[in-house]
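Next up: just one chain, as structure tokens, the form predicted alone.
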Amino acid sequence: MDKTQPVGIFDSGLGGLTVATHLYKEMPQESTIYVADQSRVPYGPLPKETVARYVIEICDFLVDQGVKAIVIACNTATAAGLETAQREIKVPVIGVIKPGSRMAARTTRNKRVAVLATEGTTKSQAYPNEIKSLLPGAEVFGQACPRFTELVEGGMKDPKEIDAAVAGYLKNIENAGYDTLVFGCTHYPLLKDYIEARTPAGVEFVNPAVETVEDLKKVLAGKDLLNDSGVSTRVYYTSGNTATFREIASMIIGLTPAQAQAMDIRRVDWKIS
């Protein structure tokens, strides 16, 4: 394997860009290929078996593009398909739940952690199981927030609608006494200002992207695969509309990809149009 090969990153949509942009900041020397499966977003309400199949499809596509490692920048996809991908895919595959859980276990002072996530991630119990394995006696309060992904993918155009959704979801855990809140979906850090305004003072926020990128760095360093060529590239694919991808990526994250290539996912082999 060549050091200059890119790192693959994927999500059901634009949320994984919160991981990608952190990677750009911390590992600017690395080339990347980002895949947004926007024609099938959101993953949260889908059956676990369906999401696991999507994970393998996208990983296979990224391997065909010559990546040296893959980051599943989606909590739902990590919960549903990480273990299968790590068994079946020939390059290292990293998810976001274990890194996020480690951060939460280190951060909490009172062992009470809230996790905002999709329906799929919440039902999987992946965060409670992982956090409790790291911090015995911890209490984890999961709250599914299905509207959040839709609001982000729609461009976050109505602040009142966003605030109403945040208020409704957080009301369900307002008496939980948590001191740490995990963004258990990569879309959710983009709503931090709204969420922070509705959480108790002193609550610490955990963005799993931070620790996920550190994990990637360690994996690549351990395999002597850190790019030291001085040249890096950024490639973007979407299974949705390319113009919409560029517009919303620019609007919500300040990222303007020079080009976003279209993907046709009607075929399992992911033919590129």
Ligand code: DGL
The other form holds:
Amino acid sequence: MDKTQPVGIFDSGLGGLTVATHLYKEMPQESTIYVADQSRVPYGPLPKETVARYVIEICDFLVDQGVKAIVIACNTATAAGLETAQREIKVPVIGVIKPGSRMAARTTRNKRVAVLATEGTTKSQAYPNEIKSLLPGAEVFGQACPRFTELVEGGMKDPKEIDAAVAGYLKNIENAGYDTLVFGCTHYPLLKDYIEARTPAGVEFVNPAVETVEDLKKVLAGKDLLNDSGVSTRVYYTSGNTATFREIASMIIGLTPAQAQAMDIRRVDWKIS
Ligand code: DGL
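Next, give the form predicted in complex with the named molecule, keeping in mind that what was shown is the form predicted alone.
Next comes the full complex, and the chain you just saw is listed first.
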């Protein structure tokens, strides 16, 4: 393994860019390959076994591209496929749920935590299990927000529609008394302003991306694999439409039109199965 090899990052779509952005900021020296599986987004409603299969397929693709580690920048994919990937893939694979749970357990003062996530992640109970093991007696309120992924993938064009969706979901947990809210889906930090506006004052927000990137740093440092060559590249793959990816991704990452034009975006075809 060579220090200059890239780090692979993937998500069902654009949400993982919230993790990538954090990685770019904290570890700018690392080269990255980002995969957005947009031909099959959303993963949220899919059976666990299907998502686990996609995880292995994308990890295999990233290993073929020569990555030295992989970040599953998707909670649904982490819940469904992290364990299998860590068993079967020959490079370190890092998920977002354990780091996010650690942050939540550290943040809450009243042991009441809300987790907004997809149906798949919510059903898996991965967050409650993890948070309660770290913080016995904690209460975790899971709320599935399937519309959020669609709204982000669509480019977050209609503020009224977003606000209505946010209001609807948060109403279900309005009496839960939580003091900490976890973005349990990597798409959701992109709706933070809307979510914050509908959340009781004083609630702390947890973005698992922060500690996930710390975990990556530790894993790479432990294997003496931090890139110190001074040269880094960013490559993006989508299984969907490259023009749409360019338009919305460059907005999320905050690129100028010229930088957006220069993004290295390639198309990958997964067998639709
Ligand atoms: N961004 C993903 C997550 O963190 C999933 C969204 C979806 O594909 O449903 O769970």
